[in-house]
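Single chain ahead, by itself, as structure tokens, in the form predicted on its own.
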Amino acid sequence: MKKKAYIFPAFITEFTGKEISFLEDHNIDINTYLSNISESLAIELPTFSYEHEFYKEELNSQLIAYSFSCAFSDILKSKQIIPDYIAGYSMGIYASLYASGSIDFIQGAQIIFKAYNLVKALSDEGLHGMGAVVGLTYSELNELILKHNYALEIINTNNEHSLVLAGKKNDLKELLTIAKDLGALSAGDLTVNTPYHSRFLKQFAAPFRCFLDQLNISDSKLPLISTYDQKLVFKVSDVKLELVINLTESINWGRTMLKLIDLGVEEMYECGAGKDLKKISRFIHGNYKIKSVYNI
């Protein structure tokens, strides 16, 4: 039998327009998930609609993406498509831990809410940002950062041709311009004011860990692949550490994908709205397929 994995995208996503009808075909209303979050967090998430761009606001975007990912994994499990491994891209870690049985749905929302509010003051300053460059290597991009002494970090390697940066917004703008001049296929900023996965968030590691210690988190029932060092994560202590690291340290999605391939995974199900993970997998070679949940 082929080994399977659930993979969970981040909160920056482009909707296909098929998500709602697909969920309805499986008797799932995404707004039930959102109303449960609203009640538990004492906030008001609007009813989801493709027409209204409220879902692009950072907190809304995170909680909505999380809800869709959890709903998709619920459907896969109901179809008895059980994964051998799980991995979450960036903030996909929260839905991955939900699917692994380490946290429940509301706990995941609580963790997202806490992380958002911890870093909100830094985000509100508007001095930081994130960007993506396609077409330059890690060494070429890092050389530019060092040469100009930019307050930036390469915080994720999607594949050898696709990199994500975070840091000071002014430096980021300059670097993206230089990258285009050097022949990058694309170089642009992301609609995020928080420098996730970087040293700029290290100040929040201790209070975030303190919050996690107050939650009743369980051992993971399925092996989670760390996007930081690609180790298998099971125990509660490792789950908590992974959550903190995911906020404050760089990740490497390309190596995470290669780890899944090395473990013999041939079928990966993208549990989330859009097709972001399928798109960035194009330069990751191996005997595997990323399967759409829409075709189960």
Given for the second form:
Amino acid sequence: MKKKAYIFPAFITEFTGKEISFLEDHNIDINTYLSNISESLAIELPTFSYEHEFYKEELNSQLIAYSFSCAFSDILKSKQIIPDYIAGYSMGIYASLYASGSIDFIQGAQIIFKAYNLVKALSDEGLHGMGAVVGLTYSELNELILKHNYALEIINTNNEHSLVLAGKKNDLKELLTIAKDLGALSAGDLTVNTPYHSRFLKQFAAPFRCFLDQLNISDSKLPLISTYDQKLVFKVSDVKLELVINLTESINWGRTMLKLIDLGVEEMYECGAGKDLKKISRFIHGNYKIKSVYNI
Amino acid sequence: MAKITDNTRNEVKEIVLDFFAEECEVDAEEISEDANIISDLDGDSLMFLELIEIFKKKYNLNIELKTIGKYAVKHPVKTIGELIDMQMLIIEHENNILDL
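Shown: the form predicted on its own; wanted: the form predicted together with its partner chain:
Below is the entire complex, every chain and molecule, led by the chain shown above.
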């Protein structure tokens, strides 16, 4: 039997438009997930619609992405499509831990809410941001950062051609312009004010860990691939460490995918709205396919 | 540099349409040269990059990605037809494309 993995996206860049009908076909209402979040966090998440601007704001975009991802993994499990491994891209870690049984749905929402509120003061300054560059190498981009002494980090390598940056917004703006002049095929900022996966969030590691210690988190029932060092994560202590590291250290999604391939995974199910992970899987070579949940 | 023949544009067009047909899960005949790569076909720069790699292999091209990036900044491509035309220029001129 082919080895399988669930992979979880971070945000929803663009909906496919099939999400709601797919959930309805499986008797799932995304608004039930949202209501549960509203109740547990004492916030008010409105009824979902594709056009709703509310769900484009930073926290809400994370909560809606998390809800869809959890709902999709629920459907896969109900169809007995059980993964051998799981991996979460960036904030996709929360849904991956839900799917692995390490946290429950509400705990995942609580962790997202806590992480967001911890870093909010920094985000609200509006001085930080993230960007993506396609077409320059890691070393080319890093050389530019060092040469200009920019307060920036390459915080993720999607594949050999696609890199993600985080840091000071002004420096990011300058670097993206230089990258374009040097021949990057695309260089643009991401619509977030938080420099995720970077040293700029290290100050929040201790309070975040404190919060995680108050939660009843369990061992992961499925091996989670760390996006930080690609080790297999099972134990609750390692799960908590992974959650903190995921906030404050750079990740490497390309290497995480290669680890899954090395482990013999041939079928990866993208558990989430949109198809961002399929898109960035280009140039990650191996004997695998990213399967659409819509075709199960 | 690859030799351009009367048939080259047809070859390039076929490769581009087949590529997007597979990506978008539609028949190649459904994609017109006027189709907008981003809004109609959900294309992105990594797709563009993959296409370039396909053409580099097929026509044994000597061109750096950054050269294409610099050219694309000055001559942005929006439609499938424009993309085919750009690929033709890349095949014909390779690294000299910036001299055009």
